[in-house]
Amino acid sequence: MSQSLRPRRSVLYMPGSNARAQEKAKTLAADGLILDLEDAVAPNAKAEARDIVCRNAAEGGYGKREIIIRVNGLDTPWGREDVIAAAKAGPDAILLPKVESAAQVHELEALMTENGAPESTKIWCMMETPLGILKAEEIAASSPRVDCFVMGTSDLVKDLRAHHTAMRLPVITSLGLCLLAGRAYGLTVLDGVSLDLADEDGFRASCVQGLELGFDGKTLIHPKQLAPTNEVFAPSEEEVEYSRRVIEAFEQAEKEGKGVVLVDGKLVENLHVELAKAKVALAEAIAEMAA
């Protein structure tokens, strides 16, 4: 499956020290799994978690799910050893927390290369500090390995001295800046987590808001969040059927030398065809994941 077409509707954090949870993840309907060595692991369990995560990533068995290892920051006692081990395990990506400059990306990339990380192993960047948000364009342009921005809205809200609200107005500027930089440089951009597992309606609303803002998918903290996330971030059958008709009508009009196309009474232009093709491609990639 092409990297650019990989569905990333739902990317679930998995505690690095919980081997049982990582085994169970092989049966979950997540597009991607972040095997987490950072926030989810206590300091005295970091080394053990590293061994568990890197062994699981190297052995595989996760089907078509994308496997990402979140390492500790390179300025911590564990970061360099995390990257060295992760590079050798060869996951789909290494996720670096609290990225605030291109220099941090270059340091990570050099360490990955020195330790044999495959070319296919991408760099994902946590965007979760005020400085990181302000440097989003620099970070997005820093390396061809950079493939995805992951919004860390919990840390961002804390650093902004803001509040978690239903409409997320305190972080809307930060979300927009990262979306702009991500789209400018062809990156996937994933929305941050929702912490209230009891508020199912609120969670679905946050998924819909994320989709409307332009996010490709959402990071999650619990398997119960998978089904609504996958539903919201996937094109509906009606959308796919309409998109196919838009593509077909436009291609037919081009053959006939017509400059104007109407589908269901709506004017169709090149930009609509591009969107339709992207929607159909995503639907086909999702179907391939499930096959």
Ligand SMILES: CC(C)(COP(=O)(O)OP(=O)(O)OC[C@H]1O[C@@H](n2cnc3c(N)ncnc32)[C@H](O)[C@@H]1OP(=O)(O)O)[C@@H](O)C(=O)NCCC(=O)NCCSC(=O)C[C@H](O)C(=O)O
The other form holds:
Amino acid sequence: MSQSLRPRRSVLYMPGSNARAQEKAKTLAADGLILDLEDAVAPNAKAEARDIVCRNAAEGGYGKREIIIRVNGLDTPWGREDVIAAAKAGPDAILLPKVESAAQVHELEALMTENGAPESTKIWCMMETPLGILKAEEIAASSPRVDCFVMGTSDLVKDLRAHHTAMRLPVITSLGLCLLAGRAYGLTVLDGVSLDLADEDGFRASCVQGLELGFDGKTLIHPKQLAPTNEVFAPSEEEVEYSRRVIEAFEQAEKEGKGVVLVDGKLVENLHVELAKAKVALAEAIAEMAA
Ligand SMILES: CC(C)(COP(=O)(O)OP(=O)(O)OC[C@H]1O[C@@H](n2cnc3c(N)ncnc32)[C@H](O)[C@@H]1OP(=O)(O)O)[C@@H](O)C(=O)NCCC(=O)NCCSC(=O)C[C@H](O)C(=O)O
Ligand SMILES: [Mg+2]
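For comparison with the form predicted on its own, produce the structure of the form predicted in complex with this ligand.
Let's see the whole complex now, leading with the same chain.
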């Protein structure tokens, strides 16, 4: 679980050129929204998309949902102008695609600062190229503004010359390396998108796999993916109830001078209490989000 107390179970991409989707997003049960200026926008629509996205981010109206602007890479014809406009709009985060070094993060950060991005605007990094994955630790450690890794499994599968398979064995090493680096530096780590909108069982299975691997949430491409994702990445009522009992039992044990206790026949130590507290905190943050 990330150190962030903001629920990031479901983070939905939408093309920056699609004003209708950005309006609809104000009513959707997404924890975060990625307003995309990169791959979902055709070159001839980039400038208009930038205007739409930055106007929407500045105006708000998205409630407690986090707003993230995905800019084009700084080595493209659009990247710098995207960052300058996004910095002024002040979203919760700017998402940089295809990050491969700390130097790229520093370049983005300098441009954000020069253009008045508030301290609260974080940097999110797309992890989606072989070099980027190999540099995951360097990127995670590059700046306190870096707050989240987002797996870009479509680009990664392409670059690895791998195949999209149900249980994602071809990308498992890459997912694991980013999780290791993200966890080591206290970042949120979000799983990549599932492209097959027709396969509901397969989608749910990939959410469960992502949760079991340790991801905080998943990036999505369509509103129909929100409900199963929110459900899988939220602690269940039973988990929350058990977690509360773990916390209580351990507090009681400590008062009695003991460092371990049995709850429902299972050994509970301090590390289990930490996990239990994180689950309860996440459940409370989710409830607060829905209020
Ligand atoms: C995939 C889509 C093009 C399908 O769109 P559409 O045909 O409009 O779908 P529906 O008719 O089923 O839509 C029903 C209503 O939902 C709204 N809608 C659809 N998608 C979204 C969305 N993403 N966000 C918000 N709202 C959405 C429609 O407007 C309909 O509303 P209404 O008019 O009221 O009925 C489309 O879903 C889409 O464009 N998805 C996002 C694609 C995208 O952003 N791709 C880029 C990011 S993925 C990526 O790049 C990952 C990474 O970099 C990597 O390498 O892995
Ligand atoms: Mg990509």
